[in-house]
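Just the one chain here, laid out as structure tokens, in the form predicted alone.
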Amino acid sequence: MSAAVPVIEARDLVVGIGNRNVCRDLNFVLNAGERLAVLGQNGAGKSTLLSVLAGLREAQSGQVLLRGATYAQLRPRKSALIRGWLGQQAVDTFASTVLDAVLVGRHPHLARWDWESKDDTEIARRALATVGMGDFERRDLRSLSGGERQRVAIATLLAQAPQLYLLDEPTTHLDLRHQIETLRLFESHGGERVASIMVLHEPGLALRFCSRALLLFGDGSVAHGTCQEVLTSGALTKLYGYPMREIGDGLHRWFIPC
């Protein structure tokens, strides 16, 4: 397929939950190498929109296209080869080692009755090492802290090796160091071959690590564009319903509540 086909495209997308509009007639294109930050107040519908973009929830109208095809056309397995999903919380129903949990990310690459190969295991181990969890592969998943469990979830996504990362609050449970390391990882991992859409709560981190931003105002209206265009003190004051002030050091811009 041509490299000119966007990784993901939203066409006239209308999303709602209950009697709340998340977005109306949303249109955007995201190409390989681009990172889109989604920001908004609690309850604005950020996670709902992300789940629609992941094919996990139906839109009210409009289309989501992965590499030019709908989820219905792609079917689940082929979709999982293109997009990877990181939810807000992992639910561990059964006992598992850390390594076995990360190997789940390899399942889209296996035929129905295949077992994981030595290559799959090595990919999973490299993913754990990338997130600083290389010494944890034999640990019981349920014995981990929240931050450690989040890093295992990220390693699982890396092992999946999709073309598009859909990340719902990827810095959840992480300390400051690991927040920055995680965002740097998604900024660099895959380089110009991979795109990312991530729900964030800190506009300064969106400015630093993303190329585009999508603001959800909670009434169906949105603002979308480059981070430099969209992330301003005026727009963020409207977004959060609280006055925001911009500060900077000549290199980075940050926003603080007044």
Contents of the next structure:
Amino acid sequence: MSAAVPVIEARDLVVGIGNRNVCRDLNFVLNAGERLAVLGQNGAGKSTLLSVLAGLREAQSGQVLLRGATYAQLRPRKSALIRGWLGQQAVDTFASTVLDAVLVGRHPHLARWDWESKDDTEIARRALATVGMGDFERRDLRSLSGGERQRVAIATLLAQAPQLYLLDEPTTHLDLRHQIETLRLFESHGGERVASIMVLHEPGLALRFCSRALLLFGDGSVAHGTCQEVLTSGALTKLYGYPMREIGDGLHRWFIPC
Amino acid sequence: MPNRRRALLILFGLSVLALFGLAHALAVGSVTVAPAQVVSALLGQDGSVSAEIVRSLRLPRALGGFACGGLLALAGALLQVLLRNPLADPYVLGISGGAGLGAVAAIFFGLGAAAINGFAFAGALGAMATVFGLSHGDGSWTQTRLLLTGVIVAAGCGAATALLLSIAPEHKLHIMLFWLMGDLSQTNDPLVPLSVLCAVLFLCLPYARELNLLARGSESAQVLGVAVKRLRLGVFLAASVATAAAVTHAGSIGFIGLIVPHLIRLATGNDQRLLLPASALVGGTLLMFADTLARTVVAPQQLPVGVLTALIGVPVFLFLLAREQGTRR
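Show the same protein again, this time as the form predicted together with its partner chain rather than the form predicted alone.
Zooming out: every chain and molecule, the one shown earlier first.
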């Protein structure tokens, strides 16, 4: 797998929910080191598109290629070594320690009869420390707050160590400090070797942490380009159906609803 | 998460316990047989009456009980992972009810033992297919819908069974009732359930770590490299066959599938690599022990073992249900 092959590529992708169009003939290529923000109204199909890209859902037509291969060609285990996915909050039915929850991220790296080794435990502990949950490893998942649970899910993803992170609202339940720290983590983690696609609700964060943006207008039309091009108050006003105004301090640009 | 060594150690301990359970089942009863005589009877060097009792009555009955208990506990553990619901159990989901209806119908029509077993097997699979088919809906099994469908199917089977009971001639009633209450006394060859137990266990064990992931959610399991659709179908089939085999052999015995995996989960955590074999061992030992009790408490009268397990199971189930609500915010 040479580095020249894009981490993920969408070819003529058509995605819909029921009879609603999410995107028509979407084409894009994402290389290592790039981060793509997906923005849109509630119900525009951001999560649906992300689960198609993650191989969890079939597209109506078109192809998703991970390192040049389709999910069917890769089979589940190989694709798990390439892409990771952070879903919206899961329900935990069974008791489990935080460390055990993070260790499942090592699954694709283990052979059928392997048990998690000391190295795997070490990787899981480091991942927990990275999200600031190092002291929680013996706690029961079900006793955590929403934000803590979200950080454990992120640690699981880090333990999986994929090349592509597909993040569905990675900042949900997180306070401001942890929002910035989490996005900074995906910016710095793996550096130029990994790529991310993240669903965000805050255009300012997209501008700050992503190189490119994809706007889903909810009627099948999209806007796609670098954040500088795509994220303008005009486009966002159309996107959210609410007037948006840009403000800036010379360092960062933010958009506020008027 | 236990490591491999600890898991093997626990399984070894449980195997020893199972052997003790077997020895107990062979030694006690209307005729008490000394341990030394049990051993010599098993080795076939003893021609006495009590040796004959041990060999041809108690041994097949104990082994059959062990196999059925193991199968039910294993099926419960698998269903709990499949449905991500700690309250799932073959009995609660109406599968035993389906088997009971099948068996009672076969007895009603005066069919032979083989047909009774066949009907029971078909009834179990039919009930399972109905429950899962109706509650599958949008591709995921929602907990409430599944449990409700199970309860309704069980009620329907119960009503149909009651109808047959009320119009059945006197001489068939006793056989029907004993079958319904779960009974190991007219045990058939224990070889069938024992081999099903081994087969299901050895088919599931290679997938145990994938089951751990499935228990945490099917989407995250898929993303971490589990072929979820295939695995679910496999687990469903394995649990169905295990339940049907157990119910066919011993009638409807409730709550083993619920209590055993739950206790093991409390003691050792929810790692299927340990939970599945441990459930089989503990479930088997428990049912073997309960059956020994059933034939000794009011000897020479025999109690149906299903009544005993239900008497233990119902309060435990209610306790778990209450606690489950307590932990949910």
